[in-house]
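Only one chain is given next, in structure tokens, and it is the form predicted alone.
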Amino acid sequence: MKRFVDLAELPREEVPALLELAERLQREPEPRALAGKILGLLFLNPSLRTLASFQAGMARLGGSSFVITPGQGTWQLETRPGVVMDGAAAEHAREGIPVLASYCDALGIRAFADGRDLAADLAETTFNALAALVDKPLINLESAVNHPCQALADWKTLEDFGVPRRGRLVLSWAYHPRPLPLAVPSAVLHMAALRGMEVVVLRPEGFALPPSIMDKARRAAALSGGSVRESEDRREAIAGAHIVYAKEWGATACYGDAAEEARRRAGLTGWCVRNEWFEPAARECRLMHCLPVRRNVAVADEVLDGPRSIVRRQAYNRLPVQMAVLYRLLKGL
């Protein structure tokens, strides 16, 4: 494996192999496996779990890491092509990223969606431009429409809790006071489809995921024997579900239009996940969320603190699966 950018890029047997490796490294740590190896982490956007879990994972395997957050102890980094650099940014990615890559054995990059041009974000314009500058093993720490690290941890979480491969996962839109990126919903949808699940995207009108994201998931489902559909009927979607995966994202019907976005979501505060969502037809259903989560806005305390919530296990699983990714990328180099 030369890079970890998208689960769709991996051979079908690679994901089960990574999950098996993650389990083995949990049971049988290899504290010298990556001795002498260095991981570079470039965060153009904030992080808690991704940052901490990659640093901890590299340390547990005997390697080391460095973190660059442009503008916080380093020069601000310009990423746009052809720009006249007469503003705040003193360094361009075309110089900065090859330099960083020369200092490490693998480089991870986090670059969120711009949030203004849907076509450009769906094309992963920024992340792909940065990735093209890297000549080392590369890890996608979250891009405009993908988060493979989260998706792999979520797959492991489903396995840990014995969720059937043909079980139902409801990817439910949840309320947030502002639009959030499509990366996690896109990655989770594809992951669940690839696993062979019955996936229902539950969302209000105007918040449908883009056709290219849905089509990618449907292709994965066709290979795995799963299915993908959409619904606005909460009761029907959740009835009999094994998992409700709550996630916030922006209104794709008016992507980048802040005023229209605010108008559309103003009446949707009822899309806060509560215990009543699960009664009576899905009492055994579990709740997943990638975190961070706004309590009593996206998910109520009663759910997050109750027995159906497995969000902390999800977060923990970022560590072993990312250790497996690092092991596969760097062991033997």
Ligand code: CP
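Positions refer to the first chain, counted from 1. Shifts are known only where both forms have a C-alpha. Under this definition, the rigid core comprises the largest set of C-alpha atoms superposing within 1.5 Å between the forms. Keep in mind it's a predicted model, so treat the numbers as computed, not measured. Compared with the form predicted in complex with the named molecule:
Superposition on the rigid core leaves 280-284 as the sole run of at least three consecutive shared residues whose Cα positions differ by 2 Å or more between the two forms.
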Second form
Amino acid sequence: MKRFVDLAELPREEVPALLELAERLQREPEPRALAGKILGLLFLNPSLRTLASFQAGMARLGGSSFVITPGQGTWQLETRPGVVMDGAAAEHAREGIPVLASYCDALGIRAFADGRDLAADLAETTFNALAALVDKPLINLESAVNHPCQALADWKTLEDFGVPRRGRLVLSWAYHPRPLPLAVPSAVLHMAALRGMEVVVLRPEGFALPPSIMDKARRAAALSGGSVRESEDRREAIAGAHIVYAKEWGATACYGDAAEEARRRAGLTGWCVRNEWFEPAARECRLMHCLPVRRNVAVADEVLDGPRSIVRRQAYNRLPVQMAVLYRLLKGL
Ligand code: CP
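Next block: the form predicted in complex with the named molecule, after the form predicted alone:
Below is the entire complex, every chain and molecule, led by the chain shown above.
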């Protein structure tokens, strides 16, 4: 494996192999496996789980890591091509990223969506431009429309809880005061389709996921025997579901238009996941969310603190699956 950027790039057998390796490293720790190896982590956006779990994973495998958060003790980094750099940024990614890559054995980059131009975000314009500057194994720490580390951890979580391969996963839009990126919903939709699940995207009008994201998931479902469809009917979508995966994202019908966005979401505060949502679901139906989550805005306390919630296991699973990714990238076995 040369890079870990998108589950869709990996050969079919690679995801099960990574999950098996993650299990093995949990069962039989290898504290010297990556001795002498260095992981660079470049965060252009904030993080808790991704930042801490990659550092912890590298340390548990005997390697080390450094973290760069531009503008916080290091130079602000310009990522736009061709700009006159007379603003706050003192360094351009065209110099900064190759320099960072020269200090480490693998580099992870987090670069969220710009949130203004849907076509540019769907094309991963920023992440791809940064990735092209890296001549080492590369890890996507979350880009405009992808979060493969989260997707892999979520797949492991589904396995850990014995969720049926053909089970129903409802990816439900949830309220947030601001339009959040499409990275997690896109990655989770694709992951669940690739796993062979019956996936229902439950969302209000105006919040449909873009056709290219739905098409990618449908192609994965065609390979695995799964299915993908959309619904605005909460009761119908959740009937018999094994998983409700709550996620907040921006209105795609008016992407980049802040005023129209605010108007559309103003009436949607009822999209906060509550216990009553699970009434038509399967008895063992669980709640997933990638975190961070706004309590009593996106998901109610009663759900997050109740027996259905497996959000902490999802977050924990970032560690073993990323250790498996690091092992494959840096040890090659
Ligand atoms: N889920 C996730 O990626 O969390 P962070 O943004 O805290 O890294």
